[in-house]
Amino acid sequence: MKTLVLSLLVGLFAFATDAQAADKLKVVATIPDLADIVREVGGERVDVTALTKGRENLHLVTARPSHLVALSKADVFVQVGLSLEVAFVPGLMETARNPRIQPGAPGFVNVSEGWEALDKPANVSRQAGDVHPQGNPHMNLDPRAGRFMAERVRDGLIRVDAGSKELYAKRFADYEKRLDEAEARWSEQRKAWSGKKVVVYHQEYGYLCRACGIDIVGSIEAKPGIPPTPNHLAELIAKMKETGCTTVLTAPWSNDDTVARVAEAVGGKAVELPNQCGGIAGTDTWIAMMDLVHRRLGEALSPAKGP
């Protein structure tokens, strides 16, 4: 008899757990940054899947069957936009045929909507490299972007789940307080960086450098998405020596021998920064990622003075 009662209780618990899981909104985010912000705003109301892991070149992500399964079941889809995910999202969305998350549907969230983009091309041509018609898509690395992205996530969750509006509003307000503290911390850290010079591998750090007052004097890529030629590297190294630039910013995916050679040629250093959450240890959340970004920039641009 006791065994029967125990079995019934276990069955009831399992049923309740399954029902609770089924009641959660299934959210698919393209990158871990967005997945983190969805969890911050959505709390226990959301079950989140990120399509990337954190170390990829986001312009070259390959769609996988697991991505398609996740999208077909999703209630909400969250992307950066600005063509950042153009290599893999359009095909997945078309194949998934999930009307809840198609562009224009309540469950489609584009966090860059309304964002003032940098580097908008005057004309789009393959001769200019892998340019984006709407401008630089790496807005997730702007210190101001956490609040901007979270607002759009909050609004998207409310559209789909209006009954939980108060929960989402409260959690967003709590997240804003932590963003206020973080932004004040970052603002203080970067006061000494105005006018400092760096070279980047790719254009990921345009928004970051603008916010920090850092001048980008060149890119290792000959053009966006185009590998460097020997002539281009020679000209870049000469310019770095001329301007006194000794810092090269690179993402995990691009931190290769070329980056090391350029930094060595000017007696400088390569600084690896994440281009999305999770790509480097200690960057599991967006705030933690930006903390690490500012710490590494500080170590490179404002080194501690010896005795």
Given for the second form:
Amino acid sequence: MKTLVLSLLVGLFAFATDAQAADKLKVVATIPDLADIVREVGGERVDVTALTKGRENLHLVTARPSHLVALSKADVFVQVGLSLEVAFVPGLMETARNPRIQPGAPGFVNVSEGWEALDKPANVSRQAGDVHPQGNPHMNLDPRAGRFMAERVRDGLIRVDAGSKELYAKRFADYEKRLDEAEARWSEQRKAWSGKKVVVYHQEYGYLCRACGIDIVGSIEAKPGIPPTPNHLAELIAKMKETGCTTVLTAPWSNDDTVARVAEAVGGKAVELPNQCGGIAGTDTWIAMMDLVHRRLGEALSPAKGP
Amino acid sequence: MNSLSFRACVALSFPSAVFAQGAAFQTPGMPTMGGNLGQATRFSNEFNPAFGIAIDSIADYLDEDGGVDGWNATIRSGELVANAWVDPKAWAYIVLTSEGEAPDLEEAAVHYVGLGSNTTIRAGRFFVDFGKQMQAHIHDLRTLERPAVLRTYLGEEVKGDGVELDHWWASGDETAIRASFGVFRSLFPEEEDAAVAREVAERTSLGDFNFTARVTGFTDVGESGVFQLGASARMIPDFEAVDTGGGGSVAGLDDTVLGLDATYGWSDDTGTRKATFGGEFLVATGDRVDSTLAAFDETTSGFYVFGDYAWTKNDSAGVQFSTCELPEAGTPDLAEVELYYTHWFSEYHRLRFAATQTDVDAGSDATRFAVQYTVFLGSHQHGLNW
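Could you drop in the structure for the form predicted in complex with its partner chain? We only have the form predicted on its own so far.
Starting with the chain above, the whole complex follows.
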């Protein structure tokens, strides 16, 4: 009899746990940055999955079966947009065929909606390289974008789960306070960087540099998405020497021999920055990632070391 | 009737047809062309399909025992593709190709996705869902040519006029399973130069239609890998062999090909370096006909395996080996190995260097060196199924 009661209790507990899990909103975010923001705003109400892990070149992500399954079960889908995830999201969305998260459905959240994009091409042509028709998509690396992304996440969660509106609004307000504190911290740090010069590998850090007042002298890629040629590198190195630029910003995926050679040629250094959360140790949250970005930029661009 | 009512009556009598596709001025009794259902006019392009063009060119040197050796350069094919949604639940596409003077309607099909869940109905003319390679057009392959065993048992490119039902479902959190079943009028490839052509009757019972079936599972393997296993079948229950020279024929023949494929893919944590290994084992069984129209029952088998490594997003190299028993008297063996290096300048053009060695028992062996240049103008997507 005891065994029977125990089994029933275990069964009831398992059922309750399952029901609780089933009650949560299933949210799929394309990158860990968005997954973190969803957790911040959604708290215990959401069960979040990120499709990437943090070190990927976001233009080269390969869809996996688990991505397809996650999207097919999702209540909410959160993407950066601006074609950042064009390599893997459209195919997944078409195949997963989940009406709750298709563009236009309440569960589709595009955090770049309304964002003023940089580098929007006047003419979309591959003559300009792998340009994005809607402009530079790496808005998740703008230190001022945290609130913008979180607002859209909050609105999306409320659209799908209006019953928890107060919870989402309260958690957003809490997160906003921490963002305010972090932004004040970052603003103080970057005051000394105005006018500093850097070279980037890919145009990922355009928003970051704009926010910090840093000039991007050139990029190692000949054009967006186009690998460098020897001539291009020679011209770039000459330009760096001419302008006194000694810092090369690179993401984990692009931190290769070419980056090291360019930095060495100008007697400078390569600075590896995350291009999404999780790519570098200590960047599990978006605020922590931005803290690390500012710390590394500070080390590289401090007056004693910079041009 | 006041003038307002009169104008309303006129508007109702001639709904937006005069502004829509169809005749410039449409009156009752003229053929309706859907114009009053939408906004497209004769000169609008807002609802035009996405067009793409592919041009596949090859320059090669061939050294063939007993054959014609030497250099050649040719545009292997030109392809025009158009894709468009035709309603909220259906999209359609067309693929026209030309290998010479006349264009050929290679594919023209509609995908209907309105059944709910993950079911698709595809109807029209399209490439068969068999293994991992048969849905792909030849210029989209990882290699210069399709594996010899597929060319031999199924054909270089196999399309059919018919309908296919396709469904996928999740199994756990990391596995997706897909199954399809297709019914077609004929699934023999074009055999223009064959001395004995295989033909399916133009009109036949439903039971004598040709069939395809495939089931495949696709799962995550650790943090960096994926694995896919699949089984495919192509069945032709009744066909006739016709002597294209003499005119004789033999009927009541059948042909079936079964395949088992496995593919493993690995990617580094940045998504840049990728390795893919795979293979497919095929069994072909059924009636064969020799040049004298003598029919005999035979079962043959073969396989292909490949390995491909991409060290940048633009560069990859690999090797593919294929061997099979030829479906003819004595079942001689055919073996082919291809080595290749591929460089993508951008998503719109690609250069490939390939070397191929072909050995045939009691036949002519061949060595081929080729440079393939393929350019894609505009969008290039065929909506292949995994």
